[in-house]
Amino acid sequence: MKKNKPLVKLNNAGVYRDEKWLVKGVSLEINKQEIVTLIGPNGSGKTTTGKLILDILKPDEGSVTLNTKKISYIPQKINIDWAIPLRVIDFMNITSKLNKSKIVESLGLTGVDHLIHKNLLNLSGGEFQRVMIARAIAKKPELLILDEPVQGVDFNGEIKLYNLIKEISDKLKCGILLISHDIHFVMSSTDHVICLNGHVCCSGTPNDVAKNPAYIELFGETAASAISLYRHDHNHTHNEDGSISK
């Protein structure tokens, strides 16, 4: 059976600036339904290599391969003036005209239909990442990139969104790139990790990864075991301290 080409590949990618390479031999792939990590400390060159993959940088080396522009990116700030009143449904108009129907489709995937006319200063970081998510959702995209998705989210938040968005890959059967310098970020229900540092220092399963010396020694020792948490399915629910309700 032939297999269907990937949604973006990446072969030996580098950017190259003020005398510095940003990222260099940076290469990875996407494909439907797939949900690829992308993990780093700051400055690791996470938001130079999502800036390949949207088409806004241009490789200095290497090669870049689109096989969609059904892309959605949820960046990981937004300028929105709080002063001005805006309501969900305004937000999710912004940029382009969605009729009714789809705005409140989209919404009820991401679990926020009830919020379609509330003010977006007065919801939570959840609600709030949920209407992004739904806003970038609305146009069906083959792939998705979220870029520091659970900021602003507490410890439950973040497992709901983690669960939301293999749902929506599921769902939408889109691509996922997961842009996160949070470590424990790599055992949701990701299928590929790269842990990027200028360069791919190591890449795989997340099990793989975390057992890796290059991933150890750049998060450190206590690297493996903080993400345990984050191994096992999520059939229950954590209270804020790391318990279990039962």
The other form holds:
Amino acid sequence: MKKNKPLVKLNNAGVYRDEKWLVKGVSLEINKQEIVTLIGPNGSGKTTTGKLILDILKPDEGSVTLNTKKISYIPQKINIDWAIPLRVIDFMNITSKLNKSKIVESLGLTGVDHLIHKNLLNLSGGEFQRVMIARAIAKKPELLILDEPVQGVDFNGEIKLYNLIKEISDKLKCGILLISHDIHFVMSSTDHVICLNGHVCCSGTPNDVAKNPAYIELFGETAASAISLYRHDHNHTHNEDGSISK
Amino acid sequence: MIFDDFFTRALIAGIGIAIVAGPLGCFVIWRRLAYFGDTLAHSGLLGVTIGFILNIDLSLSVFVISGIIALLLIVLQKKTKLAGDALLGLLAHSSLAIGLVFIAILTTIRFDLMGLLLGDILSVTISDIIIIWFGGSLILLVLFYIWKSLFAATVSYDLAKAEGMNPEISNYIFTVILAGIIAISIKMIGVLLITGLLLIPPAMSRNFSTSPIQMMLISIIGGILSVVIGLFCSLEFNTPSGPSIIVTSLMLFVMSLFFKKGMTIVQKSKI
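Given the form predicted on its own, state the structure of the form predicted together with the partner chain.
Up next: the whole complex, starting with the chain shown before.
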């Protein structure tokens, strides 16, 4: 039996808009220190599911139970109007009250502390993404939700970012939900993969999902053979289940 | 007493309005609510008429009517699929029209229509000053209280909502205080031009600012300058107060554009 309640629990949740179900029958759980990856094609309801978890959208059926208030969210897209003169330092404190040294420290973790006084509009896509992540970590959340965090980040950056996410999970002991459209590339440290296509098409460990017939049907054989197990360090290899063998 | 002079009264009232309009106007620009502000202001005329009919304080009736129109808009937005700007136009012009029809019917009441549309410094009384400074302080207090949540929601609604900032509540409250500033400034600036005082000083200020707080402070300074210079011009050239203030703020805005251009040239020459 588990000692703690899950951070968030979706029970058969669905969202109905404009005469159709955006997602339906989604059940999932995110626990402390757990990394859950949500994958699926475009329009499969990944972001909608994220918003359900975050209470941005209310479920039209089923239920969502959120057991934490310490949440950090990295949305897929933020459009900041030119009219708002917003520096990185202002943005870091947008939903929290941190002193400057904390802010510098967090920005340092993602390697962008030199940008602290820059206007957000003058950052490149990759820099902006790092600032977003730094802001999310600075809040020391119990639940961290990242919607397509590697967008606009090159391959090397992507690996670094995944390592960073793993580090965050180890250090903050928070639950992490990673939303990704990249079906070929699921973090090896993911505990649980949920494959979404308007409903939960299959779920389990990365390896279970890759072998699942529903997954193969949805994405094809090549995708299935390519899933999971990226090598984030070269001094060891991964077993099929993601565990490490020297 | 200094309040005996109508011009001093107008100055004190105008400065009060400018101090409140600066921060609120920043949010109006940031949230792209320019036309929303216009709609509230146009409905203000209806508020004035109703105030006359019921014989209650005009600021109060304008505040109530603008507030109702604002809430009506939010309800309509949820109920119909009509685009936001069309809805705003619908409400703005129909409430203005209803107001004008009422004024035409009420032949028994002497009405200075131009004064209501364009503002009239002669009409500012001591009780107006009290309403402006008292109501204005209240508006700023409320804004200060919801500032964090409102600003987070302005940058990203989803982010604010996800991280527990209650953006819906602060959105509603902001709508109400926006109706409040329109109510207290209608006599001074006039129905047609209030949105100008909300928008132009912040637009000017944006050209100088690097942070949100800075933008608000410079907007306040710009607003005060517009009011003071505008009122002196109004007195000197016998022009209506509202337009004089807005023209002054426009000039400040144009000057800020040149300043910005100058800064860019200086920065380029350094490289």
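Positions refer to the first chain, counted from 1. Everything quoted here is computed from the prediction, not taken from an experiment. Whichever C-alpha set is largest while still superposing within 1.5 Å between the two forms counts as the rigid core.
- With the core superposed, residue 115 shows a C-alpha displacement of at least 2 Å between the two forms.
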